[in-house]
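Below, in structure tokens: the form predicted on its own, a single chain.
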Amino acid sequence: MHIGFIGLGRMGGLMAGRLIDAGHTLTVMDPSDAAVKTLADRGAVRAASAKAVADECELVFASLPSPQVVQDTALGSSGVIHGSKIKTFVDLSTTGTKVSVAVHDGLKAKGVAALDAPVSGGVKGAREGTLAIMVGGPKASFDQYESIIAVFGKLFFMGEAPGAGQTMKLVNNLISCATIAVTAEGMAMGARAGLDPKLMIDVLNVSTGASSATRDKWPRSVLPRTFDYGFATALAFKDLRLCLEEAEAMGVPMVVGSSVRQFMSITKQLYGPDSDFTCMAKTAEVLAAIDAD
């Protein structure tokens, strides 16, 4: 199938390369040529803007930073709005429910279906097709293009109302960020103590404070003093802010996420938005005065 993909960032441009590796011709479009030069180089072809890829391909993906970004792609005046052959707008973005919302509604009234499909995984999952897609939006559309966005990873329908996958992904991403901060002070208190780093993990692997944290982002990117997960700090903070605004909205207390995002906020201006966000780690050891590098 001829297929569009708009944003060819870290995780956009490895999930482009998978559709065109599962056989898909791709039209891409991306502000950075070397990010759309290495799809060129494979066969892809580049458009000027969303609205040109949206006059070729009836499927198109975007894969983009903010939700002002995807509004503007989707709906401003050189959007996927304004093409003549899109028929259905998967946006992989994390943008919260409200831009969701604005997009489905602008959408369909041209016509178009539009579904929100956060992905969750980071850059490995999305080099590796390993991805978990948590997808809202009409049900026909899903079923219709399922075995393409499978590409990615493994799918999961929350349901037909606009925004339920973005739902899904702050939740996701929440817990996620809190498990991080929560193993960061509790290995700052045991180094801090004398504690073998590496040791703890073992013991926290096989305990009951077992996480994703102490299971993949301690051995994979903090022990190793690496700190390349692969998903920026200002990323993780974003969505944590669209995850406590919705939440502040809806009346649901975040006590303990407030507190994450503190930590975030912190992270980020100690070490800057491209950071990684598993720099919260080296966070808790600043505060708790330990010179662990």
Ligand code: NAD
Given for the second form:
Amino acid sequence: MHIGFIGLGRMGGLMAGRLIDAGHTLTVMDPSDAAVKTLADRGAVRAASAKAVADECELVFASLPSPQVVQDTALGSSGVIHGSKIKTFVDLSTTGTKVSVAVHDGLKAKGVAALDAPVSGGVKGAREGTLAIMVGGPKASFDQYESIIAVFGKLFFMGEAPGAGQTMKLVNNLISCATIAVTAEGMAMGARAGLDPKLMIDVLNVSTGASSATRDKWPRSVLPRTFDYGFATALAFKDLRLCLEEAEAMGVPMVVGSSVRQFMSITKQLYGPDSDFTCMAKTAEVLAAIDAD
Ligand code: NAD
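What's the form predicted together with the named molecule like, now that we've got the form predicted on its own?
The complete assembly is shown below, putting the previous chain first.
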């Protein structure tokens, strides 16, 4: 099938690559020449706008950095809404429910279906096709394209309400970031007391403190001091902000979540928006007055 893909960053580039691996052809769009080149070298056709992608393809995926960019890409003056061929728009980005509802309603008025399909599993999952994909929106569209979306990983249909996938994703990222934050604090305290960080992780991974932070983040990006797990601090902060805003709108207090958002905000301030979110470990080291680097 000929498929559209908009946003070829850390995640989108790899997911688009998996569609090519599966035998599909692509029309792609990204303002970054470098991002497009990797896919163009594999036969993808470059389009100048989101509309131009939607003029060529009935199915269009997007993997974009912010809710506003997703909304503009879907409904803006050169958005997919003006495309002549598009039938279904699948947003793989983490945008929160508000934008999912706006995109769903805006596109529906033009006869285009929208699925929110945020993903979890990081660049490793995107590369290997082992992401969790949490889908909300019309079940008929999900059924129609299920086998294509499944090249990215394991699918979960969360419900027909637009944004159902987004809610699940925000819950996941709240828990994932909280786990990194509390691991960072515990590891900094242990190191300050003189324990060996590598040995601490070995202990935690066979103890009740084990988590995706101790199993993946520390061994891969914190212990080697590479801080290159593949998720920008600004994007993690965006996800926490969306989660807390939505919880607050529902009247759901988030005591731990508020602290984690502050922790991420301080990390963004100290190491910059493009830093890796595993830099939370460095923030905890600063607070513990450890000179680790
Ligand atoms: P990224 O910043 O690496 O990639 C975003 C891409 O979008 C870039 O290539 C950028 O040039 C492109 N872009 C920006 N504006 C655009 C526009 N108007 N039209 C077309 N392309 C545009 O981000 P990422 O890490 O790949 O994340 C993408 C989405 O996936 C985000 O919503 C993020 O929250 C989510 N996500 C990321 C990860 C991760 O581990 N990196 C994991 C799960 C979910």
